[in-house]
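One chain comes next, on its own, written as structure tokens: the form predicted on its own.
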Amino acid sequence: MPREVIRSKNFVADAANFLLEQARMALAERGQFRIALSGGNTPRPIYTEFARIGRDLPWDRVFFTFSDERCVPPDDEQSNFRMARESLFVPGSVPEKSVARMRGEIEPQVAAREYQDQLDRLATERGETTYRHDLILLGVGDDGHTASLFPGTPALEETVRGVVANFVPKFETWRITFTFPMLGRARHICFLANANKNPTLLEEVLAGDRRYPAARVQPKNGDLTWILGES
């Protein structure tokens, strides 16, 4: 499993160009680009720049999923979908059929099962046994969580399902999240961390400290890239 660490002083531009490169590669090789988006504040300007430089992409052959979602309606300020819609889908004129939204407004277990079923159907339609992303984008929280895989939560132990509802005690709320099995199937995973991220935490994660869920992300037959912003 090759791992590359890119330290960038032009974080937004370099990350957006990386997305565009991955998109063009997947489209050339397989005729489709499957990308899972991450939430939070870090990727917002990257998505905006990706929409700008990727305006000529065939968006009808790009399929967007989400690595996790908060259990809120799609128009809520905390919604990962809303952030992606405002920064990427609307500016890039991405068709609705190219986006699979996690339904954070319904019962979490139902939403997780529904999302898993949707990805399973898409895989079956293309003669695949499981859905495999070309690229999954992830961030890393101050506690080392990634997606909504928080330290000490049940989803960390999931070995079969790709999407689960995960209760996060520190926020006293449910989240919908990809699991390690889903992440492990990706052709490529890219962590995005800007210059504001705790450098000590990042070094511990990169060193493989398994206290941190982000350190446990290991594509089985894919690549792993970290793009780290530097001031």
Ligand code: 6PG
Contents of the next structure:
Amino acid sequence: MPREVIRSKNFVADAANFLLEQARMALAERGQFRIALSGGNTPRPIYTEFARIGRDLPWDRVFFTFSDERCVPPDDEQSNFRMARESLFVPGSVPEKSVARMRGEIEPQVAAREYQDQLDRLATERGETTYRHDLILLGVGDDGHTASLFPGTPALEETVRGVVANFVPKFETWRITFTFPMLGRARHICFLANANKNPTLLEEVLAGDRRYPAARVQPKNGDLTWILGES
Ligand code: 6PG
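Alt. form predicted together with the named molecule, vs. the form predicted on its own above:
Once more the chain from above appears, this time first in line as the rest of the complex follows.
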């Protein structure tokens, strides 16, 4: 599994250009670009820039999923879908049929099952045994979590399902998240970490410190890229 670490003083621009390159490559090779968006704050300016430089992309052949979602309604300020809608889907005029939203407003286990079933159906329609992303975007939290795979939580132990509900004690809330099996199937995983991230944590994660879920993400047959912002 090739791994590349890109240290950038033009983090937003370089990350957005990376997305554009990945999109063009997947569209040329397979006629579709399947990308999972990460949540939180880091990606927002990157998505805005991607919408700007990717305005000529055939968005009807791009399919957006989410690597995790908070269990809130889609118009909640905590919603990853709302963040992506405001920064990317609306500015980029992305058609609704190109977006698969995790329904954070319903019972978490039901939402996770529903999402898994949706991805399974999409894979079957293309004669595939399981849904494989061209690119999954991930962030990293100060505790080394990624997606909603938080240290010490049950979702870390999932070995079969690709999408699960995960209770996060530190927030006393449920999340919906991709699991290591789903992440492992991706053709390419890209972590995005801006210059505000704790550099010591990042170096420990990059060194493979398995205390941190982010360090345990391993594409089984794909590439892993880290784009790190530097001030
Ligand atoms: C979420 C994200 C989460 C995020 C990290 C980093 O739903 O919060 O998916 O995994 O990527 O917490 O968040 P920031 O980018 O806000 O630092």
